[in-house]
Amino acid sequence: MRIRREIENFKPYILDEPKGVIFLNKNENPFDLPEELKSKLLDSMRKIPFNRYPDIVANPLREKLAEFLGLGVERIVVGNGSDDLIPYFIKIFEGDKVVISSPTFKMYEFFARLEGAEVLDIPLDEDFEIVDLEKHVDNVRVVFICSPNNPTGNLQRREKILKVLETGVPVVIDEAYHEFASENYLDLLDDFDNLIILRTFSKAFGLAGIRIGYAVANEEIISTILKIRPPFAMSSLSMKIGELMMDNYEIVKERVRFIIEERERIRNIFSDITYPSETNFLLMDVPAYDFLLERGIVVRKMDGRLSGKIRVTVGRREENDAFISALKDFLG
């Protein structure tokens, strides 16, 4: 038995969970579903025949998303979290290279290497903005742009994205955090057949444990993905929960407003060490990971170019207060 060498060299994406009391390390929404919604969900689950396979391409959720977004269902594909869809964007296009801009979401590189593609990394500049990607599209399969970017928190400038789209190369814009941002790029879909927008229910919707993601693109791209995607890939339960949350989107918006207010409260207190953010987390230029861990507060310890920094998820008010107090102690 011989395991492929490139797989042997992969490192785990998530290591053992550090011990703590307050977890501000995974960019999760701090709020679970309200009890009244859980009750509604349990009632609706009683009507689901568990012995039957779900819809073959998750059409009930696709149709609900189409109504929610004001788009045709033929432009939407859903997955078990947005990560689940990333490999398909790498599979379906021709070319040898996948373009990323580090520091960014690590799963783009992970799946590119798993698919045997060459990874061309054009790093972000000192302001964490993409740089001249339109000059690096020869023999490129797909370009990944995360906006707002994880782990830096900033939006990418529309004019820079347009330059890449105008080359005609397939471009995936990952909008996992768009609900917390001042801008998104959904309006560009009708102008660019090479644009794919990737989104998730894990952040603003608070459904990280349910695993729902979706992509929006032109009909040809979506139909191609559906041809190679396994049938029955999404459970009936996930679909039902996703539909329920879209029917109760006011709750999502209320919680997003709270998270943005708390984000800005933390940033204003530590403005000299905190980068601007349009997400539900903050990148902070302070080597406080170990100190906070000793206080029972788990944040994300950054490495590589961001070594010495931490990424902090915005939590509940009491969690944020505990973090603020501990970080003030660290700063003396």
Ligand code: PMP
Contents of the next structure:
Amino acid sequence: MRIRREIENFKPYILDEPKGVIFLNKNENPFDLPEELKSKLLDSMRKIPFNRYPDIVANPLREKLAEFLGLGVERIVVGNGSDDLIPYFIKIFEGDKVVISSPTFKMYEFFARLEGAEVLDIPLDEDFEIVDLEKHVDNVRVVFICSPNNPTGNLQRREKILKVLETGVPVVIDEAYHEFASENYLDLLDDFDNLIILRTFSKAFGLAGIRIGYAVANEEIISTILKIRPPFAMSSLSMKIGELMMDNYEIVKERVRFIIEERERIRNIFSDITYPSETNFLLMDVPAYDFLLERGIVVRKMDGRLSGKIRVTVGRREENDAFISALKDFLG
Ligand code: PMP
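Mind sharing the form predicted together with the named molecule? What's above is the form predicted on its own.
Starting with the chain above, the whole complex follows.
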């Protein structure tokens, strides 16, 4: 037995969770489902035959999403989290290079390397905006644009995205955090067959543990992904939970409103060290990772170009208060 040598260097995540009391490090929603919704859910789960396979391509959830988004079901594919779908955007197109703009979500590069693609990094500029990606489309398989971007928190501008789309090269816009943002690019799907919008139920929907993500694109892209995706990939249980959350979207909206309010509260207190954000987290220019950890508060420590900074997920009010008070102590 011999493990492929190049895999030894694959380590997208820190596998050991630091010890802490308050976790503001994974951009999760701080709120679980309301108790009464949870019991309703458990009742409806009793009716699911556990011995039977789920729908082969997760049609119940696709249909619900189609209705929720006002789009045809043939334009939607669902996955176990949005991470689960990223490899398919790298597998299905021709071309050698996968374009990313660092600092960004690490999994695009991870899966590109795993697929043996060449990674072309055109770094974000000093305002964390994408730079002339349309000038680098030769032999490009797919371009990943994260908007709003993790970990910097900013949206990418519509006019810059249009320029990339107009080249005809496949473009994935990862909108994992769009519910917290002032703009999204779903409407561009009408004009561009080369656009894929990737979204998740892990953030605004508060279902990180349930694992639901989806992509919307033209029918040819979706049917191609379905050709090579394992059958029965989505659990009957997670589909049910996703459907229920769409039926209760007002809860999602209310929590998004709260998180945005809290985000702006924290940002105003530390305005000189905090970047603007259109997400549920804040990038802060302060090397307080170890200090906060000693207080039991776990945030994300940034590296590379962002070293010395931290990324802090907006939590519940009392968690944010604890964070604010600890950071004030750090700053003296
Ligand atoms: N895209 C971005 C930009 C993310 O930040 C994350 C999670 N941190 C994901 C995708 C993956 O989320 P999930 O697999 O839970 O849908």
